[in-house]
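Given next, in structure tokens, is a single chain: the form predicted on its own.
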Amino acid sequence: MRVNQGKCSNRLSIVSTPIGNAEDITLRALSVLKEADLIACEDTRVTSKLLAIHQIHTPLISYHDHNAEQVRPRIIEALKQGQSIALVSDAGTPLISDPGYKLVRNCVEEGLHVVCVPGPCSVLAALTLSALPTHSFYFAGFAPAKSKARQVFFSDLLGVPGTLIFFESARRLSDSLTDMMTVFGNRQAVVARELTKKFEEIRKDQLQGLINFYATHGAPKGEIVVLLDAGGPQPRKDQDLDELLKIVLEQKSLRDAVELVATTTGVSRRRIYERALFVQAAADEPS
């Protein structure tokens, strides 16, 4: 059993930091950051600005995707020597789409104390503002950059019954929404950007409406969270079903593909089976 409370020496503290508004930091987080011997952060320039606002002078060490393998052993050794280390990300809760979980895993394996100092998280902030169902949700992180891989990525989530949540870049947003439309149909969706900041915006519409909006107004600026309603079955034209089946059949057997697509679209299994045979036959035809 691990005891995670008490004096903050000789332990790793996972500290949530603001996602935009510098005032969104807890008193406990400020205390832990001040008392730590070292703060491990993604970008020292970003974290330095936050520390300066709150007059905290704790030394920083960079810990991110590109140096994690080299830096992680140094952090583990420092903890073993009795130092107190705080782990932060550039914004929000560490370990959400960053390499922090490997550090925590190593700490647990070494029997070192790990505590969580909870606070801001863009995933939960976006969910609470979205007006989409909150009783069941699935955070999928960033989708792949390429369209085909992205469609396969989305197809693996077809059977998830709750609200789906993604991170996305402004540059890829329109393409990502289009691929969602191909896979999921015209579901209700939300684009949440610049959360807690001056230009915070929550835009809710069906996917086609969002696609049309950004086609007219261009890509938005800022940090973006996309949420997709689990919704009910969406009506599909044969062409739409064929496009979805092409994606799913690359990953699953005919039987499993028919079952998944029929369940998620509400279209009869007989019709899906007929379309699947058509798609397979078309794929087998010589080009």
Second form
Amino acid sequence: MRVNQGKCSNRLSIVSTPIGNAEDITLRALSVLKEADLIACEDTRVTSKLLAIHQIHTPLISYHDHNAEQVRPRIIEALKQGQSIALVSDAGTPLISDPGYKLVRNCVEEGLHVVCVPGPCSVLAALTLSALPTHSFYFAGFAPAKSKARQVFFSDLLGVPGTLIFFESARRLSDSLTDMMTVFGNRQAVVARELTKKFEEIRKDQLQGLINFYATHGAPKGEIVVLLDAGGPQPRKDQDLDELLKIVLEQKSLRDAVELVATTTGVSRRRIYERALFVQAAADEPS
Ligand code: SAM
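Can you switch from the form predicted on its own and show the form predicted together with ligand SAM instead?
Everything in the complex follows now, all chains and molecules, and the chain you saw is the first one.
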């Protein structure tokens, strides 16, 4: 095992920072942040607080979605001049639904050295606490905000043979769970909230159970990761199959839609085909 201390010039370091508990930062992250010439961060106010806790005085430059096109060439130029630059996000691992991918791509294209200083990431924290299978998983990021687009987004993931992981806002959680129920059926699901913080909570139930819970108790507060079991075949009523087929038939041919829905629901191709014809006929009826 290598112990890496001292200044690492001429490189971009991707540094993970805490997702809620300030103590979740590695020794290496602290030394890289201390030794860097510059730290590129999303919000200088957020990163200043972290640096103050650890008495780090490295200068900051903001690098976020709205200024990335202007700032990226300056970072690349500084790296070429031999500076060492650390990239952090507001919390967790940069590049994971956070800025940085294009910066890393540019560095690689320019032959600049990039290193990773691994640490907290809400995706893996949620997965490891979910008690869902971990041998195969698919991180899908944030689903679209509008219900129709969200259903299409979910339907593209129907055949994924592993645990599905999504980011979601507390405000949209109930609507999103309802759309998941429409597309995936009543799968086992987990809402992982406020991980590593004081009010950390893991709530696991069938989707319908979670929908009922939040309908009764109201929207939760805080940051949320939603996980869905890959699920086996679920019993589905004709009406549920029709809802799903309506979404899938907008993206795929009759043949492909029948194949996908039959495979993922475990319902016979014959029954799915009949429902698909019914859905198509209903859609063609003049209103
Ligand atoms: N790059 C970050 C990471 O590695 O965790 C994720 C950044 S993304 C913009 C922010 C989203 O991550 C939040 O909306 C929430 O879905 C999830 N998240 C971040 N911290 C969390 C926490 N402590 N508990 C639950 N979810 C969290």
